[in-house]
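The chain below stands alone and is given in structure tokens; this is the form predicted on its own.
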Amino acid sequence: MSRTDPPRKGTFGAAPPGKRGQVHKVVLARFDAVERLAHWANALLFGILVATALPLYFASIESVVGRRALVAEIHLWAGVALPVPLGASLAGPWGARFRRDVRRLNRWSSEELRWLRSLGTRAVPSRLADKFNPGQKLNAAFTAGAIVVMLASGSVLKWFTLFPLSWRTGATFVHDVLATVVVVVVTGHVVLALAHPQALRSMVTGTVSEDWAHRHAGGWAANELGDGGSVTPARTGGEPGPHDETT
């Protein structure tokens, strides 16, 4: 690669010229804009479904918050929104890359699946690791049937006179536990989150760094950058580098 050449693909380039012999440092795009409202949008839903759900579950909390309809409307209509900014990012041409990030979220290689059945004990190699960890496919997976399971059941729960007892039974019981499930998990995913600073930034920037890329998600690296996993960076000024052969 020379020094002349344009950044390689699945990148966003070099950063600006600066002192003499100074690498320039390769980003990869991870995130674009849709996908990135899209996450941050059904964030803030799941926080308000969360926040409204304390009072109507701890006599507690109602007492201090009061207005105990008003919080039972925004839960429900929460609710029902739930769904909207994913199927809405999913639709029509925008949502390209967000339909193509769900395709991979659905396959499972060889060797995610030995750490499936190892239960998390048998780690995948960084150079095959894909752009979403298995526990982040898992993660997906469990987001997405919850959100299916939650609106149903809360819907038989605002509209049960057209439902059977039976149903709303179940319905309750489903909806109670599954909620706390759903805590769980959020809180989870918001303290690995915390604990990986760049990929929380991918999320609010859209990008990662080349050697993140390696570091965590090497085989979905080689393949953004279609070379086999490796780019060599561009200089500015001097003598070439060790690796800035010419292609």
Given for the second form:
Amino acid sequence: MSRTDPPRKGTFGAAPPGKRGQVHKVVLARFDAVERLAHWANALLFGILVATALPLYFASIESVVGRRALVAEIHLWAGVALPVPLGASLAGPWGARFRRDVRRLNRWSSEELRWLRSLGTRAVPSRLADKFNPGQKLNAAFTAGAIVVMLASGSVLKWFTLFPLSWRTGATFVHDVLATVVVVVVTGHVVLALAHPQALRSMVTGTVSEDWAHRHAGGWAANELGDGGSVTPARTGGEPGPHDETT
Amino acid sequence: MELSERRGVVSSPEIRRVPVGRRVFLAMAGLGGVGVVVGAKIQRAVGSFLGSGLGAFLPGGNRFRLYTITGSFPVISPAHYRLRISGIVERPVLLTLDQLQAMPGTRLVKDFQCVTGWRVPRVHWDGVRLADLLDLAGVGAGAVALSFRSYDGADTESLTLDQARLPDVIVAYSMLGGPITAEHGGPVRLYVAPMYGYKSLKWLSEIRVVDKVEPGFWEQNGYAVNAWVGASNGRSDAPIE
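Previous: the form predicted on its own; requested now: the form predicted in complex with its partner chain:
Below is the whole assembly, all chains and molecules, this chain first.
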């Protein structure tokens, strides 16, 4: 891996037989395998946590599902496992690209701050748009905060004897309120993903088309491709990435 | 290494970037911590403001949660329901629901309070005082406590005779203004007002008068045998009602 983010691009996979020689779409690497694995492992745990939370929380569902102790045990262990996918993928040398994306998610430009102050009504001009839009940055920060708060309040609920009595009630309150917000945010996340199939597909394949990148992440695309949008490697590190199969 | 990585992040080095993500994260962690410490007070204020109506729909609000310990709960038709009183008694008793309801009744309007912190305020209860049922069967010499069994075949509970004779300890056949539904432990359940909800055994099938306290299901799983509200584990603020 080169020192800087390599501008990986190339044709989208191998050309199928018979299409050889045709113009291929240029693609940009958006997520590497480690990031995608971390995302889907995290999504799976969130899914298990929400699915097991429903009967624990709603009496009407509980009356159908029953076996509260088993459901609670699954919920507990899915919760305890929650820091594992993100922690393990960020920790090692394999997480370099993920760590760079986390820094990118953390930092907001003045245009993005304007978007936030206007409550999303003033869009970031696409030529200045970062790899992630401010909504995605907000979602990432919320998810990280939610994991920590749900883990902490859930721990008070589970190991309540270690804490003052009133904390147990407080932790129930925090856990319930934040769980509701999490369900709303995750639902919004899924709805937006389904509304933007190419963005969703990039979390599976790792790549987006150059066209998509220019429309949704213009600043990032220009930086990745070189300012003119040239398809030749713009900066150092022309090592072929995993998606650089040229046909 | 570190420097070049940072350079890789910022697409235009001239643009100043603010760590909003970190601030959002820290704000959430801080709010969460404050919420755990003072959430009991917030919940109490919100709960008493909204009452049991609207409060039931809010997260963290005052609503019942079911803690089943079996795969499904028993559905017992009122016609087939029987309450058995056995053990150290002068006259073993087997009551139908009609016979139970024909006894002098008592009405309570009291909170249902769970050891885990939620509380449903001002729940209406109708039933027969446990003390009256004990008098019906006649407690024999050497008796110290009661053991309760549930139709679910798994849950058990205990009370000392002194606790059982308190005026707000009833065998209830009505709750929330109507017959007790199957999910709430109907047609007949225990309601032990001064103690946490796990003492109010659901789908009551049998009361045995015994010579020592036999800890019930939840007590075997770590909860206090004498589950006075505020005096054992759980929430300690005074009930609303």
